[in-house]
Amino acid sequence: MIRFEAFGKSYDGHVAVRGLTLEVEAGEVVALLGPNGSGKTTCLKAAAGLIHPTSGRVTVDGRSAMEPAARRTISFLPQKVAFPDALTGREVVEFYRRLRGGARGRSDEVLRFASLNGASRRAVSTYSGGMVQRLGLAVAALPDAPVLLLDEPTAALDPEGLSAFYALTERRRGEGKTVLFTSHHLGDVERLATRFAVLVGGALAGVLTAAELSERLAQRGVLRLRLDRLPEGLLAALRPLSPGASIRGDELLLPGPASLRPALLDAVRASGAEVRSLSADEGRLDALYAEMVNARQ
């Protein structure tokens, strides 16, 4: 649905994005992470029609993203929200759907959905930065567009708001409605995304399925055991299943999948060692993002 063909993105002589080829297909919720300044809002802006690539090309449905028809097929919230103070917010969804030729009930249906029927009636100017980004959100969400573009969608959310960009989120990928977002949150990632994409100076730097995360993930987890003694030659008969074992101060340490902890369990118990008590650090998106990160720098 958008295909990035060896994007790039240059900027006086400052390269945004370099070489990007990366297709988020119709159906799926692909994340796209990075540091501040690595490139993702450029992406968004591109697949967008907002700007003209430096080389190579974006398409969206087989057009390029800067024809009028595939700027049709795209709804976009961008990363700083920002209406008329003197309008309600009734006002702007209402301005937003006749621009997009919605239907009329569809102003009430988006500002339920954006829990903001008790303040639809108030000027911008008393919202609060969560409310108006809930409001972006009900604005994003009037048209039954095939293509949705977040960037930092929950920058300033409340909960409320958090719930109202999930069911959105959700929704269209149960619909086989394509959505690409930006995150710093990397909670949303791993709630909403089928794949997430690591920018890293403008470059990709990785790209797994949720599938990968959770492998990944898994295979960074840690068991983490207190013994009253440590046998002679543990160390070497638990390193087959846990090639990294070691001894922290007076923990073992046996890194690798959940899935292995019984069978190291039983090999501990074997030796005659007895378990004083037992721990499991579960791997972290935060810590293989970090890790991804830094490979690329």
Second form
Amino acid sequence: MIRFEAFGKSYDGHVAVRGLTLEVEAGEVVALLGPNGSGKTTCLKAAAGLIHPTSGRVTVDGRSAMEPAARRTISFLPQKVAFPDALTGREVVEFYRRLRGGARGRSDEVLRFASLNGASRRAVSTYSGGMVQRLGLAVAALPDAPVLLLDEPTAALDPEGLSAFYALTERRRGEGKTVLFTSHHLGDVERLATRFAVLVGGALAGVLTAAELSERLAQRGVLRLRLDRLPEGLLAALRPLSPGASIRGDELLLPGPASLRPALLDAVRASGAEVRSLSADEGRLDALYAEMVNARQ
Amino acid sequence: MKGAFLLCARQELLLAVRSRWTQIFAFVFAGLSLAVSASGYALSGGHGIQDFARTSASLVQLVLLLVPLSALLIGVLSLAPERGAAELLFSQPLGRPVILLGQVAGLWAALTAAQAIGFGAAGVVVFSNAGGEGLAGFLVLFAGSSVLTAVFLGIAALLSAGAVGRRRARALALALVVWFIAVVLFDVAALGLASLLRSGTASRVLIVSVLVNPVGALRTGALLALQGTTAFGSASLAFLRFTKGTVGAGLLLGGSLLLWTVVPLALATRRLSRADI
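The structure above corresponds to the form predicted alone; please give the structure of the form predicted in complex with its partner chain next.
All chains and molecules follow, beginning with the one already shown.
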């Protein structure tokens, strides 16, 4: 649905994205992750037909993203969306509804969805930052476009806006629509994305599916045990199951996936030790993300 | 396509009508137009309201000063919006030229309406006090003012096309430079240059100066329509001698203003289509 083919973009000699090849299939929800300045926004803007590639090409539904016909298939929410202060929220939504040829009642639906129906007749100049972002979300939700492009959609959202954003993305995912979004909030990413692409310094540092991510995170779990005593040979007995098994203070640390934990506990009990307390740390996306970024940098 | 053009035009008209800058321009232009219609005789030692012919002649300078300035500044402010607004607008399934031309059309309608308030107010006062003689010339000046608005909106579009979503301050600064050159510096420079040259070459410089500067073209055209050659300066006189009559002069001046309307807009659409937003 969205295809970056050796896509590169430079601004005044500064390379923002270099040779990115990435395909987002119909029905996927893909999160673009990366530190500031890693080229995420440039990628989204290229898919929205706002910037010309310096090298390679970007297509949406088989057409160059620069063609107006390709933009018929997308709906884009910019990072810092802005609207003319002199217009009311309803006037903004009505303008974009007419541009996209939406049904007359659609404006009311999206204003309600963005919890702005009470403020829709107020000038945008009176809106808070969160309300402006919700208005942007309402405009993005207007067309029933097959592709939704969202650039840090949750950055300035209040709780009502967050709830609307999750509802929109989950509904689009349920309808088999394609969503490509950037976010620094890894909670959003874990909740919504079916695939994750990490960009560092304008280049792709890695791509993981949700299943691959779960597996990688599971590998990073740690079982923490406090025992009444530490029988001799226990560590040696546990290491075939958890090679990183170690003792820190009075805790026995057993890294490994959650699926191995029953076997580890059986091995501990078999040694004659009694478990006094038990806790588990699960692998976290932020740690994995930081590791991928650091490895690339 | 036509629907999208009209939508963009209507939206820009609505925004321009609500813009404080347009309102200030309409207010100032109307106030000065009324003042001109009432004070022309006072300046020459008389009193009372002027007739249309004298009011029009007095209004020419006001039009040449204020209309380019308002079109350039309001044009750049409107056509180079904030980045987030521009990104959302230009990600819609429309060609960039359609959006730009629609916006320019809306701005032109708003600024022409603002001028109509000034011309209308002055016209009502003059008509009720001095009758309708010279009304045709007054209307020609209004039409010329509207054409000058289109010319400088086109130039504003060209300046803004590379500044959409960024560098708006630079585009505004450039707009002021363009205004200063077109309205103030150009004539002075042309006359200064002509004074240094031999008669034949000097005439050619002055003729060209009338045609290549839209402000000069409108000034010459308006004065020709209003007062014949009696109010002409040296550049306009040289130009009229060259065209050998008012018909030829009118055609050349009309052609110059038409080119000044079309060419900057064409360049602006081309520049915008190639720009990164």
